[in-house]
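What follows is a single chain, given as structure tokens, in the form predicted alone.
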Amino acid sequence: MLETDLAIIGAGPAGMAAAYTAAQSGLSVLLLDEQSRAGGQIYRDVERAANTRGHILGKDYTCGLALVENLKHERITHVTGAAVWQVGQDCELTYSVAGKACQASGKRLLIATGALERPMPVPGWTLPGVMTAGAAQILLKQSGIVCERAVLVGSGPLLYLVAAQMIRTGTAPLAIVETQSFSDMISAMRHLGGALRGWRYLTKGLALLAEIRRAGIPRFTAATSISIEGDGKAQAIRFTSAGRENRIDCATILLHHGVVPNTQISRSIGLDHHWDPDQRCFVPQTDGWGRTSLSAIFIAGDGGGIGGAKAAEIAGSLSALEIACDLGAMDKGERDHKAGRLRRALTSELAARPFIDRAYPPFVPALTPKDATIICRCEEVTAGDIRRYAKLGCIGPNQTKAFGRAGMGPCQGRYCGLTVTELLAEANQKTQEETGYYRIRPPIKPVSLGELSALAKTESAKP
């Protein structure tokens, strides 16, 4: 078993920043990441794509190059293609690389697995040709592929960024269909002071909107009654906006209404979580350093609450400073001195977040969809099925597995979990906190019997 001072899961902005900060402090670092190159989702494939597509993806993307370069530090062991499928409360990890199971142990563990794009189950969302806006962006970053005859649907600044990037490639989207309303913007105004303190985000957003306007891309706001039409594949989007019914013929539909923390690993360890009513999701309980309810385990970045790439980078560095202090690599005075500047920067980065959350809320009809809408794609369970289970006495997501296999597919509830919680809470007239979430068990990722067998042989060979 490989032993290290700090084991990190995830080589996104939080994981990369934490690895470098810890290594500079004198700690040995093992950085495990499922991708073939560092960067996470936000900086995906940045080393390779920055030169060829940096002008399309923008400066916010290419600034990830510095973080990736820092991973060359001699105290950092960066393992790519590593799928972590079991994590212990004692900071022991089991993961697979190229079909071979491996184990490692850290004196401290940092989970930096980032966020998942919130599913947007509307009628027709499972048709071929429908994907998330984030998935479309990954295609552009990694392969240079641009979706043609596409319509962007949902809410949130990512829609504007993806639209602008598509415009720069010469393949602009047909339209942007937005679900946020004027009343959402009015509700957000009480947080305008924070938004002004985070003026850089406002400036970027206004610049993206100006770019979209110059390209002549139609925008529809306060959209309702959204459905996707198609015979075997997506062929059109239908919706109501400004009191009028609209239908747009298209080949691709890109859905997005926010991102949520990826809590699969933190759930599997049994860490404490709480419901965030603003972001409508469960969030791990952490302190100001990212320390969780298990003192040796930390969470940094969007996996501990959505804040964006820069905030994740700062949070990763803060966690690394505390871990270095824990392990005697620096004293509290040095830790606090270095953390002071980081905390000021983090406050600035997060200042606009309350405004953004209120101005671009999730699309409510997709949080509790109509009965006929599939919400668990793996097992083809509909929203109506979940409501029926509730009438039969189902009170929590974990019970739905027995009632109808919801959450038991390959994704293990990553994409249907929050929808199941919302549906059961509504049906049983309980809060989301009372309703709870799936109980996650290893293996967290698919693993072959051969890998398990080889690992068992390794264990039996130990003295």
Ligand SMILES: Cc1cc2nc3c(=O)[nH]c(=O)nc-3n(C[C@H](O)[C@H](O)[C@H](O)COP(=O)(O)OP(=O)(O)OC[C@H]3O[C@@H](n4cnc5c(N)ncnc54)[C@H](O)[C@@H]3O)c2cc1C
The other form holds:
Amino acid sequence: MLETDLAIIGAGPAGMAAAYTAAQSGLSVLLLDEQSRAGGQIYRDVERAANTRGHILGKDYTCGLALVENLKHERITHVTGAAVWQVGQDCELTYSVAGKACQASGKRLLIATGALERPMPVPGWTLPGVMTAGAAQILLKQSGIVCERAVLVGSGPLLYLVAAQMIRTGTAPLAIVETQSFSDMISAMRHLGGALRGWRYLTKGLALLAEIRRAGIPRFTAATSISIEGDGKAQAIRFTSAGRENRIDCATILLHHGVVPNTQISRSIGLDHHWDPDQRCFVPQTDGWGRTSLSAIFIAGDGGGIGGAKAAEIAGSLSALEIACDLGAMDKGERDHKAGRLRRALTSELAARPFIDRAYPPFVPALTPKDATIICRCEEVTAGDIRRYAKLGCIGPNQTKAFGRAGMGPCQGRYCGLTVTELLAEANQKTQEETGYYRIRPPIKPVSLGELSALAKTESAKP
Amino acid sequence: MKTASDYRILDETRQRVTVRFEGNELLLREGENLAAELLAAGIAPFRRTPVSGAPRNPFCMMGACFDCLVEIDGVTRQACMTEVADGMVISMPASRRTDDA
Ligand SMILES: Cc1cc2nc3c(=O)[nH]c(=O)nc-3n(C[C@H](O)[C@H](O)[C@H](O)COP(=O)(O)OP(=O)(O)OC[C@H]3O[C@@H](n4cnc5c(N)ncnc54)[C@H](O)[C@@H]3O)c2cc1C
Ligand code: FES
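Switching from the form predicted alone: structure of the form predicted together with this ligand?
Once more the chain from above appears, this time first in line as the rest of the complex follows.
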């Protein structure tokens, strides 16, 4: 088994910054990521794409190059294509690289597995041609592929960014169908002070909107009654906006209404989580250094609560400082000196968040969809099925498994877990916190029997 | 299953290699993401669900949704977590339940 001071899962901004800070403090670092190149979601494939597509993707993308460059530090071992599928409370990790299972252990473990796009179950969302907006962006960053005749649907600044990036490729989206309303903007105004302190985000958002306007892309707001039509694949989107019914013929529909922490690993080791009513999702419990309810395990970045790429980077560094201190590589004085500057930067990074969260809330009809809408993509369970389970006495997500197969498919609830919580909470008139979430069991990524048995052999060969 | 593509490739720099999808020969860019290349080649659907036989294509492109499952040389894998290699033989996963994928 590979042994290291600090094992990190995830090579996005949080994991990369933590790796470098820890290595600089003298710790040995093992950095695992299932992607074939470093970068995480925001800086996906930045080393390859910065030169050819930097002008399309923008400066906020190419600035990730510096983080990737830092991974060359001699004390950092970055294993690419390493999907972690089991994590022990003792910081032991099991992962597979090219179909071969391996094990490693760290004196400390940092989970930096980022976010997932919030599931947006609307009628027709399982049709080919419907993807997340993040998926379209990954196609563009990683492969230089742009979706044609696309409509962006949902809410949040990422929609504007993806639209602007598409415009710069010369293949603009047909329209942006937004679900947030004027009254959301009014209620966000209470937090305008914060937004002004985080003015860089505001300026960037306005610049993107100006780019979209110049390109003449139609924007519809306060859209409701969204449904996707198509025979075998998506062919049109229907919605109501400003009292009018609309139908747009299209080939691709890109859904997005925010991102939520990816809690698969933190759930699988039984860490404490709580419901965050502002971001409307579960968040693992951590202290100001990212330390979890298990003292040797830390979480940094969007996986510990949504803050964006810069905040993730800072949180990664903060965790690394505390870990260096834990392991005697740094004294408290030095830690606090370095952390002070980081914390000030973090405060200013997060200043605009409350404004953004209020101005671009999730699309409520997709949180508790109509009965006929599929909510579990893998097993094709509908919202109506979950409501029926509630009537039969089902109070928590784990019990749904006694009634049907929701959450039991290969995605292990990644794209239905929050919807099941919301539906049961509503039906049983309980809070989301009381309702809880799926229990996640390893392996959290599918593993073949071959991988398991090869691992069993190396285990039994141990003295 | 192969239709006009709804996806445009911006730069044609890489060498193309031959792979097969459901028996059809495709020329894909070597070393690029397999799900992306299949989309660009106009493949739809990638698979059918074991429950109702509904058609599916990639949804998340980040390894989370498993809608891009295909069988590559006999092994069920996520196309969005795989790179194109010369001579790959790809098919829709046999329509058994996906939990043993
Ligand atoms: C699809 C998508 C696109 C986004 N695009 C943008 C954008 O353009 N601009 C922006 O400001 N924000 C974007 N975001 C928000 C984004 O989450 C953050 O800004 C930022 O990427 C968070 O950094 P992070 O380090 O916390 O996690 P991430 O950057 O998400 O990195 C997490 C890493 O963990 C790895 N990982 C996860 N699970 C495992 C496992 N079991 N085994 C091995 N590795 C694993 C992943 O492969 C990934 O590389 C996007 C989010 C998503 C989901
Ligand atoms: S497209 Fe979601 S896992 Fe591949």
